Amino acid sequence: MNQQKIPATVITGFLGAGKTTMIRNLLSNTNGKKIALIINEFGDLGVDGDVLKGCGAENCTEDDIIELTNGCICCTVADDFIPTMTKLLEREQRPDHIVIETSGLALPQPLVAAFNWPDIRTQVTVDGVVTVVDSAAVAAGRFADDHDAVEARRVEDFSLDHESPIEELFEDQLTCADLIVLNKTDLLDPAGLGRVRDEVASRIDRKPVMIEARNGEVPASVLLGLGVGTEDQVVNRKSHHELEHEDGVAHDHDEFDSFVVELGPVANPAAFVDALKSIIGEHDVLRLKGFVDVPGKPMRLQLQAVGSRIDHYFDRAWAPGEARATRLVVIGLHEMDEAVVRKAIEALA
């Protein structure tokens, strides 16, 4: 029997920082590895597993793709991401490499330190936290307050607690990366990326190794084999929720909400993703995907929003018998108005 340990990646970073489309590049060049995905997502419908399972690597399989969808992987541990690991090791033939990939709103502390289960422990290790950075989001200030305004009520009063749950949560999925790639650079200019360089870094005390992509094209050999064994460092990795509340209280995400839309057929994607990007920007919609039934067309129209930044494509024609329909999952902060929101997307159809 083979005692060496499976190695594990986890992958994290903001909504729409590209984790998806990273992993569908990875899947295609692996060098013969055998590869078990583990998704999970924000939301109700599984559009990144449905992504992947699309791909046709034959070294990940649609059975080798598990997706959770209950809720953020790092508050379900033992509910969710346990028995699934569990049922993985028992599979008579085991995959040579897990690649988990985190919600953009999870925190990856909890997920990592739950490789210290002795029944995990054994048999797998984590090799390292890759985060993706968003660049342009991150250029454009996306994960950060108006610093002048809270420079300002700082001087009144320097108790207060300024930061956003978005700018907490970014912080700690970068504290916790072994690799940090920073996604997305052709959309800046070199100043610019400096510029985004230096405001990740001045976000992390420590220095993890900080590379550069477009498209998520990062080679497999950069990505898998760090061989850091994170899982015994993780107590020096510590979460804003950690470090605040040190007294066992439970992690939530209730700053954040998802609600999925479904329509008929779009007659005019791009009077449709037009009029989405003014619906997103009125009402702050943090991340908008899915995919889109365009009447005539045999392929159906993945449709990926970050902000008001909006990609679209036609990623794979329906299955025979698979039902069309425009399926969209909406994400915000707890303050979006869902029925508000939901009522301007369905009049587009």
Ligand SMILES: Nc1nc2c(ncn2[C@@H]2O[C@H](COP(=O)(O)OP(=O)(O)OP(=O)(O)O)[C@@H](O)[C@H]2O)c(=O)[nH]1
The other form holds:
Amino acid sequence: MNQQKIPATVITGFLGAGKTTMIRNLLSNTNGKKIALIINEFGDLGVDGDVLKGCGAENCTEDDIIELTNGCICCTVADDFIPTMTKLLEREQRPDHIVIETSGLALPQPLVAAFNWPDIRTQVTVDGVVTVVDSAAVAAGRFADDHDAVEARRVEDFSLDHESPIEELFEDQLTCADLIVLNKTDLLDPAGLGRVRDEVASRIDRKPVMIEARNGEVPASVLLGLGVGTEDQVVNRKSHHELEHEDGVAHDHDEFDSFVVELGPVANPAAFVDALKSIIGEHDVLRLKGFVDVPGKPMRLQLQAVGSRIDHYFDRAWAPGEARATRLVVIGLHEMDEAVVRKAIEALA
Ligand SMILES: Nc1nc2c(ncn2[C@@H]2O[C@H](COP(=O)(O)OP(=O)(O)OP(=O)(O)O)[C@@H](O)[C@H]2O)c(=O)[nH]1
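Structure of the form predicted in complex with this ligand, given the form predicted on its own:
What follows is the entire complex, opening with the chain shown before.
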């Protein structure tokens, strides 16, 4: 049997960069290609899966969307990702293309390396790694090393062996890229965007192609079909973690935490969003997302916060028999005080 290898595109990028938005767009214009989608997110609430399953794409049905929820994909490659791929490849109707959305906190390197496992390597190749960048967050200095803060942490914790975890992850995700999408261009002027381009370029030695996008609108012909075979090159794209721990110390996400808050109905969404904005700013919440039950409304309110920028819109009707609920996942650095943030959010409903 001489089957062609199935191309797989890995989509990575920091929390809230616009990965799900880009994939949603992609699914609405796949040029007839049948797509299988593997999604992984940090936190116990499958928001991305819900959003993507809800888009009703013809070439990527609910059966073709697989959620990996047992942890961050880079740490669960052997237990989760490999068996999932194996099962996918055993399907009678194989996909034309596989798209993998990593969690916003994932290191793409271990995932790409997994494509060299014997059973996978013969059947699939990494078409390319696409790293989505929140250009507005870069411009706001979110990934710049805050030397004072890092030094303060170093004084408190002598075991700290590296710089800001956010900055490191951002660089690791760029380091692995075959294509960089500078997203959220609508939030910057051309000069600001030029500075973001320079900053991103300065953080990597290789020179992957960089394109600009708004709302993740990138044609399928650009995203799919890069034809790189990244699994053969991953050794040259080592993450900070791999460079620091060549002795094989396991990677983990101890620097980040997430929890889910469940609340009652929210009668006044505008006031709720304003109050959330304050809580996010005060406690330096990195990402907050989920769904809100607004009494008297047949539709579910989707809420998406990246830093203190919050989008909210009614995304779909509550399904018959579906329990209406307000559930939000909150992600922050380990220092974030879960009890205090939880209490502050719970007090809003
Ligand atoms: N203004 C603006 N907002 C955007 C753009 N792209 C995405 N967003 C918004 O940014 C927020 C996060 O987008 P997602 O697509 O969920 O980001 P993500 O990278 O999948 O997030 P995680 O899975 O949590 O890491 C949502 O509110 C999007 O609507 C853009 O180009 N411009």
